[in-house]
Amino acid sequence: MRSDRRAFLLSVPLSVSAASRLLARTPPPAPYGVLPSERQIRWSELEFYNFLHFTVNTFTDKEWGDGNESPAVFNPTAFDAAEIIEVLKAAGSRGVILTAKHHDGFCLWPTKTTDHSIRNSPYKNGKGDIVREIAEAAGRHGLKFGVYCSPWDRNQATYGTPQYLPIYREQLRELLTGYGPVFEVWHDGANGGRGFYGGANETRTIDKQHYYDWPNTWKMERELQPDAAIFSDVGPDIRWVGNEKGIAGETCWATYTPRSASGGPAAPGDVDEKEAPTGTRSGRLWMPAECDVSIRPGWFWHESENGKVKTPRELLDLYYESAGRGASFLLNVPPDRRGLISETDAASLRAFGQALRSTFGSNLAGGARVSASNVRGNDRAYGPHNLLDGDRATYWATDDSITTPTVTFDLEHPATFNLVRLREHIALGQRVAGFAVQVWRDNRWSDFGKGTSVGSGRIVRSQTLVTTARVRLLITDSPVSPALSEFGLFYERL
């Protein structure tokens, strides 16, 4: 039976990784802890994507509109979705999330739910649809498309009453059925406060735990876009990292048990922000962090901030402190009043993208001879060569009883580098709790760097360049046998 199966598998066209897994003699490691869904695994592979904050605030020079802005102020005279997306793609972005409706309630698509929308603006004489233009341009250039639709609406007269929820859900329904596949739905935690509210000009508070009936709102979104990851302070798929600086914790677990500021059940807008950067080791939910930050001090374009755009070096540092810690990097790039990315922003983004491609385009350990202190069942399907094949689906694993193994890489030639990147095979859970990297110098092993959590991607960065022909990875802490899919050496070029 075994030989018949092997003969069949070798007779059909399979990828190397698929054939290796199917021909494995030894069962894979048992999963550890809570596990990611397929949508969460796909999301984690994006690593870097962009926000576009664009609305009436762009023209009124505000960060948060009050809800009484006239639609007539929204008039980007040179809006070009293709040019915007081209800049983001040059930066290395893999997706874009548009603020289809911010707290001011102005809708960038011709919604049927309110007159406070692009239908009543001068843009294309009321016939425009910014959501459609961005979604279609993203699709043409290979970027995924996501939507931000603020739960808080400072324009709606019904906000704070039961009559608002059907309106909000219908807005979500329009966005999730009329613009093709959506990779992420983004829910802001800002809910309730001062607003116009149809002319009332008052402060309205809501019960953040129950007002939006989040379980059923998320259920509707799942039905409309089953492949979309849903973001909020408490997921259910992706959590807020707890700050707007774009920085995850040095230790950043993909697992999380959210709590409110008072220690009780958490909800969007009511979470203990101090715990979010690190997450929860062996937490109740798989809910990796997303690190949001703007390329400017504010989230919307302001002329006064034209000289305060983050440099390529600052963006690269943020990448290491977000995607390099197992989270994602969500960088906001606000279009200006023309409807374009400002020249300074675009130049910084292009240089950042070039640095990413130059740095991570080639794994300097790629041709190494690799050996491990243990391989699961002595089965080649789990061998350490899987760390260098560029395939996240293959992985090196050890026997169940071996939790602190080592892997040695003998390079073809001495290599100069200052970055090491690791990836876990997260389909089996987040397993490793401690690791170290050493380099062979002066006839002995010297420490290069160390860390705790790995997850979907962990970058260890040295402030100085190292040249060596031998590198060693040590797993120093793991409750179960590790399962790692990548080991890479890189030379930062900026």
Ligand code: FUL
Given for the second form:
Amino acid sequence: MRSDRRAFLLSVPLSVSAASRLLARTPPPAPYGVLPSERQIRWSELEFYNFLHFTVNTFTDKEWGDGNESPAVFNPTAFDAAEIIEVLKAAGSRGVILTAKHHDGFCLWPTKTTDHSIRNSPYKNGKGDIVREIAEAAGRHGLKFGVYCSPWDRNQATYGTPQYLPIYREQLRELLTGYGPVFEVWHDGANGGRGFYGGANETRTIDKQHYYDWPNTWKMERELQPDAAIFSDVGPDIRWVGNEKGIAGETCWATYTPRSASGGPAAPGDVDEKEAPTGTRSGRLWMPAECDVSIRPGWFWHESENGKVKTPRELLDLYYESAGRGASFLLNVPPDRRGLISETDAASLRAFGQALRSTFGSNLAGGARVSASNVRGNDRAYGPHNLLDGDRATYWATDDSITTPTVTFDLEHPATFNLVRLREHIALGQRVAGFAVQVWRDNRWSDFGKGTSVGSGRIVRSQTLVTTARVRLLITDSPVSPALSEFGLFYERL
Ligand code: FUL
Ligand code: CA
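So that was the form predicted on its own. Now I'd like the form predicted in complex with the ligand, please.
Expanding to the full complex; the earlier chain stays at the top.
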């Protein structure tokens, strides 16, 4: 049997990890709880990407446009998609989500659904298409492209009536069919209220549960872009973290059972946001959190906020509090009136990216000898060396009855670090509920740090630097045997 398998392996090109999975003699652990889809697993690996908030508001100095802005105000003088994307790439970003339409209803692409668009702006004499320019520049530089198309539309005369929904869906259809692959579709929860509405200038409220017929709107998006992760307060793929500070709960489960503020079924714009930072242990749905926050106080560029740009230190702290807690970090960077990222913002982003690369570029535990208190079926396919191969698909697992194992790393040389990063093999569910990291110093083990949820990535940070040649990881709380894919030690360099 084994030699047959070897012969098979020789005949087909396979990655080393795929080969080691094939060679496993022991069945893998049974999955625990609800599981991520392939699409959600891929999304979890992005960890950091950006928003671009850009529209008429950039020129009118507003955060929420009323919907009566003349398209003539949209006139960036030096818009350069390649330059914007280059800055984001330098920041370490893996994707960009553009406000193709914000609440004011102005469309940054030449939509057929309304005249309230770039076609009636001076930009490129009405021949421009900001969505296309950003999508193409992102593609050329290897960043993924996503869209924000606000359901609330303060320009549309039909907003609030059943006639608006086909218009909104058609806008989504244009965006999801005309611009190549989309990695994320972003639905904000702000809905209804005062607006221009084709001149009515009134307040319109909608039934948040039913007005947008979300199940069918999401179904259409799925059909058009099956790989796109769909975001809203209640997913279906990714949940809002419940605040606009960019901060996940210290404990942050990828599983979630959303409820409305009154305890009933939740909908976009009607969710109990207090529960969103933490999620729900063993919740009903796999719906990891996304942490959105702006590099400035507002989402759009305002001259008055030029002195309030977050520093590289602040960005790195937010990265730890989002991506370092199993969520994703969605950082907004608003282009200015030229259509470029302002110098202060760009400098901060570049320094942040440099810090990410030099901190996480190499795992100081990389060449360690590693031994575990238990290995599933004593089978090398589940050995703890899988924690150090940089591959999320390979993992260390224990026998079913072993839920609090330990793994020890003997480093080649003493290393100095202040960060430990863990990853679970989330394809088997979110299993671990508690862990501790200890370091060997002065002939005894002392605590480095501990945590609860792990999920796709958890960073534990110590206030002081530690130098040691021996580190151990203790799983302290898990309802089932753990399955961990990566372990890393890093020295923050900012
Ligand atoms: C919210 C909007 O109201 C803000 O203007 C911004 O776009 C933020 C990201 O989402 O729902
Ligand atoms: Ca691995």
